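Heads up, the chain below is alone and in the form predicted alone; it's given as structure tokens.
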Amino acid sequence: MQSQNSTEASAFTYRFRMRKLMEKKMAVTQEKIDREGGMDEGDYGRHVAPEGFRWDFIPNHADGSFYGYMGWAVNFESLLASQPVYVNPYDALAGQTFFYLSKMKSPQLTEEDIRARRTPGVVGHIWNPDFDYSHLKPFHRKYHIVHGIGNDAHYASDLQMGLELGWGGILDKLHRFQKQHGRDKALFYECEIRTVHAIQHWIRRTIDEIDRRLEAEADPDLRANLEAMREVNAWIVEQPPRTLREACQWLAWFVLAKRTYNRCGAGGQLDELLRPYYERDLKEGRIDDDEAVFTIACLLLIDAQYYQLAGPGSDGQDMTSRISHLILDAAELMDGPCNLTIRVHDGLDQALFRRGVELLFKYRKGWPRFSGDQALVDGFMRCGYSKELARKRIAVGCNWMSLPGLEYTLNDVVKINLAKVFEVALDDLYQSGDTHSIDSLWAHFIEHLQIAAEKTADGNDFHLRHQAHNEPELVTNLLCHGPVEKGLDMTAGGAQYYNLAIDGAGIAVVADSFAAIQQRVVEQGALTWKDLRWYLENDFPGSEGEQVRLLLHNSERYGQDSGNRAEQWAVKVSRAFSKAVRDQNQRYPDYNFIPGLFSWANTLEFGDAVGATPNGRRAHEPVNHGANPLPGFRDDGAVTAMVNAIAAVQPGYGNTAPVQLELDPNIADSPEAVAKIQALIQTMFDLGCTLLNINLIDEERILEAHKDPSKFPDLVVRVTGFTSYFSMLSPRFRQLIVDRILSRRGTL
């Protein structure tokens, strides 16, 4: 068939359709930049509502906001019924979101009030004032803790359950358990049922839009696609999917519902989720690989969810299949921001592994990522879980792992600023009158680290005791094992496991500071403790201060040489942090606290909160990214040295301390490049690393894009765990990425 709208002589090809879809995406991205400015988070595919569109939330509290089961159910229902619906006749799938409900609930308070009640690092999360945690706030401020109180899901639902049940089956399940529990859990079931009805109504509104498009569409190719799109959606509004296209459309609606509700972005094991539908369609002659690739590409385009490929099943056998390869082909066809992770283990299909590395080189957009199965499985087993269960815990977020549908976590939203803890400890040493020694400083650091961990755990417990009255997980509850059966929100006892992540950030600042004091003050006597204090308090003033700063800055550094002073301190800090986090299990035996090392976008705000430090870092400069050394840690930027350092500080309990690599794309010119990177990835996971993110961007291009992002609208970078269009990031966050890339020398 020939398309009347096609500018090509060829037919209505999948490549042509994807180009039309990407043109639309780029236009939407530019509209978001023009109307909303920089956004330091992932590219979620969200569209901008038409000019003049207005929706007001319905408050259910005297403060003017909304909270609890009914508050969220009513507003979710209202938003889905009001926001525009989206249909693109070139797409295989319908639907898009325009809003995040969790960012729209701020009442009419002063900016000062909103800042005081907002979860640090998460714009829009306002806590229910009926539940006061003022007893914890002094500690949150003192140690600059991102406490997670009031934050959203960051765990994974069991998408397989949704595909098997469909929306009608989910409703049947809700009604069945509603009858069993009676009045006792009436509010829970009423709100969950309203949530499903709201999603179904959203789909039906979209079907109505497809009908309107069909009435006006004369192009036979577009009409045929719209008719197929209508048939798919008309089926899945009630029934479980039967085909690959229906499965992708069902997943798309659930993804969009989660995003609209509270921005949650956890995906699943995408190849295994889609494999039965692909194999059935192929066997029955309903699909070929080209159509399968295009359909999956449309799913990836709708929202940059975190999906995992390959890895061992519960029996230890590799899960790579034909559709694993097709998903990579789909990412290639889509050629935009993407968050696929390949899980590397001894049995991994080497063709899939190689293909992933080839795509990194070819498109230079930071995908796919790679996770290390062995360290993740061994670590989670140290938390008391079986190997079979540990293998089910998959990569579904920036740095985080999750058992789909089984555990509630606070992944990536709870962090302790280790650099701030160090600053407090150093000041405490000076104020205490204790002997100024490295051992005394370490003792003060451990004391404050323990307090910070305890108060963070106290915040986790407070969150879990009250979050259902603040922001229940009405959407993610639907595909989890326990909430529907028990009539309890995931935050309120509905989950099977409570594995609460506490991440540490700024480890390089702390390790380098201890090493600089040891080297320059204690061993060499180049500075006295008193002099050090003065220069830090005054941020290394004047030319003399700069000389002192450089003296400290040029001390041994984490990532520089294996086993040097700074690396020894880094290992010591990591182990102390892990112990402080794990110690909380004794205080709260119903939870399993799991340490990680990660900073996400908090790299900037954590640095803002800390003055000058003994490693020669000036006041308010960013802390290090995740578990990475600080920029400029070695003159040659040797990748192997950095990998060895990060491997040495892995927390060791099944959560990650990611490796962020910034490589010169010129290495791809070597015919051995792919094999070298494969070997590097395998080596780092053999050493015990858990997760790898890579950027391949040349310095000239990133500098040009930083000056004028509009010249490079399609430049995609891996910011941290997520990829994003560079032009969408705020100037300060772009600078952070530029500094990372410019500091590398990229030797392998």
Contents of the next structure:
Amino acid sequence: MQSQNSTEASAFTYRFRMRKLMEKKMAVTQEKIDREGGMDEGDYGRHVAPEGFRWDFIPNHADGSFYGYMGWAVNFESLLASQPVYVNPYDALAGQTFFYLSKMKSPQLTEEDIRARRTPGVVGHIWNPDFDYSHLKPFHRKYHIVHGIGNDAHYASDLQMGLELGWGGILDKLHRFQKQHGRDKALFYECEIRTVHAIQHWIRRTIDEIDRRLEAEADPDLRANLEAMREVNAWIVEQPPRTLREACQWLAWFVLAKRTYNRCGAGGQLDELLRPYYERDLKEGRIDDDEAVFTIACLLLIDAQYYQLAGPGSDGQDMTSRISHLILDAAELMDGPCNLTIRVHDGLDQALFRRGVELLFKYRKGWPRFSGDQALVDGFMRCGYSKELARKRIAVGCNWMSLPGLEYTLNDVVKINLAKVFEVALDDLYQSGDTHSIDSLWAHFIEHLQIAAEKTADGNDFHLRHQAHNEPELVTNLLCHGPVEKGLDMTAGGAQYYNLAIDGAGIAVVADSFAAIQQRVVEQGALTWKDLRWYLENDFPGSEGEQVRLLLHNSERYGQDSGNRAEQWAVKVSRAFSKAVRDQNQRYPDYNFIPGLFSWANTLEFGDAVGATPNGRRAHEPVNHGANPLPGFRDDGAVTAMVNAIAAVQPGYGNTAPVQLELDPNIADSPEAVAKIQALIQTMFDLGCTLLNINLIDEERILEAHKDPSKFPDLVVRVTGFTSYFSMLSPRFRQLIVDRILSRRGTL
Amino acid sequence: MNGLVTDIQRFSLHDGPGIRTTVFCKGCNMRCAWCHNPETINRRPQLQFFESRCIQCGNCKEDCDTASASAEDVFTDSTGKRRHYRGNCQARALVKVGRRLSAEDVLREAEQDRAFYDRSGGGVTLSGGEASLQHGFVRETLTLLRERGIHTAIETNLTAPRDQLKYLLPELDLVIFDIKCIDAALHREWTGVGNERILDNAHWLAGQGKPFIVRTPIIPGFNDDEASIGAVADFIKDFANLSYYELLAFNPLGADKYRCLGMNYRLKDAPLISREKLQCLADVAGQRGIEVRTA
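Okay, that's the form predicted alone, but what's the structure of the form predicted in complex with its partner chain?
First the chain shown before, then all remaining chains and molecules of the complex.
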């Protein structure tokens, strides 16, 4: 035990150690930028392998890539055995990710290929070509559907199970069920067992590295830490953890393994996972709060997994405990990107809530986030689940919730571009010879929305029928309830529930477009249907075009005023989208399709695919963020107006339509102001909102960083549901954030 | 009765308790040199021209009709160009400031944020300009709000005749007023109005049992010294229903508005008040035993 206060005078304090670790992280981040350029996704803490390191995957298919159980098991095994191991003598925990196997399958990928893989409707390089879905591709292109076929992870494992079993226990369980099944499941068990052995071998190689460090290390403090690190790892390579440090190290290995395998970032209810270990250590005098905080900070630093804090347990009682507060302390000590979500409900510990808000504004790095228990629980229960189960569905992803170990979800990877559906509908109306009317346009929209939802659901079904032969979930299967018992991959019948997420993107573009047509064309006659078509097809050319564009742009807008034309359309679009998604349950009774409204970082790609729209949006401009109104929706940008609008369009089945807020950090500059922000958050959840991501825009700093990102390597922004170093984002994505700032200032 | 309003701002965090909606009434009887809401001074609708938004469409071009147009509909920009407001500026570069709204209109907008008021202890603040100049409309609005259980506040310069204050007070849950300085001559020099009635009204208000907040904008060269703030604090320290005293640091954010209105801004080059100085002045006031906040 090392007391923070008592050792502050000496060099080896927890704060000093964390500073050393953060210096290393900053250096790694800069190295990533220098060697790999920007990327528009979360910063998970991955390190870069030394220059010159080379690992080639082992293909098992004629196309030169690898697929299926054996393909993945062999390559995972090979990668873990070859990649560098990471030990830092200042760290409480060992290990780090260097690679994502799922991104290494096609090393010949060009920048263009990588962009294409993110582009909705475009076939990626990750799918096993033996399974052809060319019958769906025309629809994916037509409606710009992010189909999710071949996508991985995006659901949560039951980390509690791992902590209870340990690697040895998991192996025992695999062997036990292997014996109960016949030859037909032999491949599954062999590959799962090899996966566990590969992870254990990785841990043992790390222990060897610790030994090498110990031979050379003269500093007594660092030696003592390395010895403790060795002891922890030597125990947990087989046995379930007993102490907080062992538990954190065990979680770290599992997190790193699944991240290395396929970038899975779903964590769990971190306070409840760690509470028994902390309480036992404390009772038996093994630990003090300073050490607990440092150990947890190392876990947060090792990988920015999504963790939930607090919220009601299955009995409805708030789960806040002492360690919930310590986890916030740890995030504060670490002071880097992290993804903690506090679940807000009536019984929430107010001190934790308040602290969360204070920290959000103090550090301005987008953590913690807040989720709304009531709407999430009520919505999920509307799918036919119990309240107890609904409460267990926790925030462990960018915009999403998951039942740890129980459900397969395809969260956040399946999306329909509603703006594209609208464009197809409008074009159809013009081509059809039908009377040009708003009712007729709506009928065309509904018709195409229904087709888009059907084809998306068909894609999900196709994915589930073949994904195990493409990319089985060998790591996360281990901590789910079903796969090991049944000998089936999570994608192939192993899961207890198949709650498949389908998100809609671009709702504000669609709602504002309907409203603009209603107001300017139908009611005011300021523009004819024919003129509208011409201006859209020609992207509002010249000065006259700009006047028409502004006329449309200044129509009533979603988020501007409760109950105005645009908001009525937004509600109508949301209801129609939910219905179209829920209708798929009739076609696929084994699945439960759940609608959400979220665009992730695809606002650019979704916008790229859509020409000029009747809301005065020029061709290829981005669509709105998630369920947010478009920038400039009100002159005062009133948050309350935005919240009312987003609350009104919640799909209502337990998946989210997040509120993405960008606030001036100075608005919470006093205790009274913090209380007001708390009230704001509580109210938005009272109104039915599901998730809140707040980005505190230190505007001047971001504008300066945009000019020269290298000057601000530690500037963290919350992009959508995830946090990222601003400097790690691609120039185009940085521009999007800058444009939002300029829009708020009325200078764009 | 209709009122003339420049703006209704929702999610206001600095105009009273909780999350509030602030209604900016148009028209003011003071001419404060630092005013950062110059569009609220004139008691009539007026034009504002945002040059950066202009797309040169020509819709406001001067023509033969311009000479006979109402003065309210013609704006002379910084280059001397006369722009004729015809209500068809799609770019919203040439806009008319000041909408005629009924109390019901205000209520309708305010009620949209009721849930936020309820959670935060917020409500609606009538501000300006000087709200009491439109006392009929203000009273009607306050009455409607209170009938719906919405907390009401007014931000006033307290120059209104006593009868008008008496007329409004029963419908108010909170009064927020400025004491800009105690020295009457200085007050007149910087605001165009003496402070005798203000101080008298303040004394009267203090005896009415209504909670109130006193504010002082800290303006460079006017009252940004310990003696000025100490004098205000001395004046209010024994008021029974004083919730707190708030010092508001000068901000130059109104400069652009003056330009868009074609007005001169006397304080455009004035320095900002440093955080340290603001705290120092707050400490001076706090020594009188009153709660002091800064913003």
